[in-house]
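Okay, so here's just one chain, in structure tokens, the form predicted alone.
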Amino acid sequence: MTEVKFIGRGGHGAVVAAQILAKAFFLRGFYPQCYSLFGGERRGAPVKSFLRVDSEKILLKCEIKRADHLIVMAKDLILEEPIMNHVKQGGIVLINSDEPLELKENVNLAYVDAQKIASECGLGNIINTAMLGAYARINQDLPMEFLEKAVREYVPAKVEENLAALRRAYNETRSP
């Protein structure tokens, strides 16, 4: 079972990310199990989103505490605690930011400034698809196209500035 963590801010789409990364899996034939944590509904909240998948129907029902992948859209809330508490040793990490950060931890780092290409793909703020393309990169278990396919399917506007940002991700996606 991989166990995947999304930690964000209201407003950058983690809940929809996980979503729609749930759905990809399930079109390549896993079991997803996806669900959310946040406080107050409203922009810039700190927002958490988690995602299995497995090859067997999961009956695990928990929050994930550490993840095997952990997926960072505001920078800003790994800085406010050690990485560590978020992903197992030795696991991913993607990170939204625009330059590589030097992480202390046994960790497998990735960066992508998805702002940038969400806001340069015509989405605002809204990080979700851009974020996904660089996992894609990073965790080579899910080819693109499952992605592009959930996509098509989940997001209900902009569809090809989603996709746009996705691949282009795909492609920027950097290790330090």
The other form holds:
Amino acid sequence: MTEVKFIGRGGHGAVVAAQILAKAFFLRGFYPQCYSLFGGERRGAPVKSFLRVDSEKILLKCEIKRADHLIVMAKDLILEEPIMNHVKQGGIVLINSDEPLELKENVNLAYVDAQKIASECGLGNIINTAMLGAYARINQDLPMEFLEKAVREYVPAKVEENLAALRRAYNETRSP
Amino acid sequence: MVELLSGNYAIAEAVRLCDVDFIAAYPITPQTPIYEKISEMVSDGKIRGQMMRAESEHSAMAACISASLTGVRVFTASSSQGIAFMHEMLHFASGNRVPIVMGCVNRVVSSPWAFGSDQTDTLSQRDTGWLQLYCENGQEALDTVIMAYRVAETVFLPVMVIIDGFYTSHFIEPVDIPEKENVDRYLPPKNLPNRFDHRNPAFLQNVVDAFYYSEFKKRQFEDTLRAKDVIVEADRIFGDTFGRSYGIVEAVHLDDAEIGIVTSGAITSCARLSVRNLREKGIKAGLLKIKLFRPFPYEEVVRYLSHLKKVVVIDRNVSVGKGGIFCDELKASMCNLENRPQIYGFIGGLCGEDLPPELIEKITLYVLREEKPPEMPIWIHGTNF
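Having seen the form predicted alone, could you give me the form predicted in complex with the partner chain?
In what comes next, the whole complex appears, and the chain from above leads the way.
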């Protein structure tokens, strides 16, 4: 089983990101389970969303504490709390960052300028599809075609713009 | 067709499949997505029935009772404070023998104000005469709403179909949505008596004397006990039709067990993993999931648990000053047996406090080490097992 945790702020699209990713894994033939936690439904407030993926039915009805993969949509959120509270030792951390990053923790780091990509694709601050494109780059279990199908189903508007952000982020994801 | 659905949306899908004619409800977290989805389905023409956005839960239930008396199929949903506010009308519903189905999403009852799951909202309605079915996940909730109409319209009693707030209501998982034609075949034809002519409205609640009151209550009581067999039958035929059935209780590995864990609702899923893990360590643990709470399945409880040495009951609810409510019912079911297991009551997972499989395993190991159960419950919160 793989556990994925998204941390972001209201307006980034973290809740829908987990749902799109769940759908993509579902289309790939996996059993997904996803949920979200809100501090209060408002823009700018910290939002966490979660996804479990397995090849069989998932029985865990409890919280994900430290995930295998951590997707950070707002860089400042990992300044507030140690990153190892969110991710396992040796896990993957993907961060939305406009500059190259290095972390001293024992994680596999990747970063992408999702804000710039989303903005240039006409999506403003909604960076979820860009983050998912970057995620497909670091998790080779999920071919892009499944994410593209899921985006078409879940994104309420600007479908082509979201697909462009997904593909561009896939290509622009970097590791230190 | 299998789709990714939250437990709330699974319940809304069931309402669509059951061709419900009338829905009256008021939104409250965490039930609101049921209300929103049904509203959307009515607006899109996917549900042909009418939706009444009531000004309160009390009014919603009053409207449901009146509508049901005209012979139409009725649904409502609520949580927490909303269910508490309905309380008076819940007695009217069961006393009037209306086959209403209500989706209940467990949430703490204030104060303090909070949003997580706590079964005390529905368990506080224990004595209102409603049948109560506690579901483990979204799939079971969808299936149980469909079964509930078959049961309600057979025995003329209202039914609560209950899920945990958040863990079931908001977790999105694959859910199989049955074919509508099969649901049509499974449900009884809509042929409910019209007991209320809205063109000639009249007061229906006659004042009765002690003889008639006792007569009414006795019959309601006996019919509620008989409802158990109807539920068992509805579940069996559901299994034949759709390939899924749940039972009124479910026993897992209890035959050769030395210790049994008793759960209801979403906690059951984690407990299944605990039993598997304990067995891998050589500990003969078993599980009893209690789905039906009213009428209480005391015969089944005795059948599956009475041979054990020790039973662990985990309650995500609390009757303050007494204990976990499922635990109390369980003890009462066994009090006249000559040989009965030691029963250890635990209160945990209140407000959705995390209750992972490892913790349930630790509790079980703790009970195996103990000699005698305490009279009062053990609080999982703040205890180091």
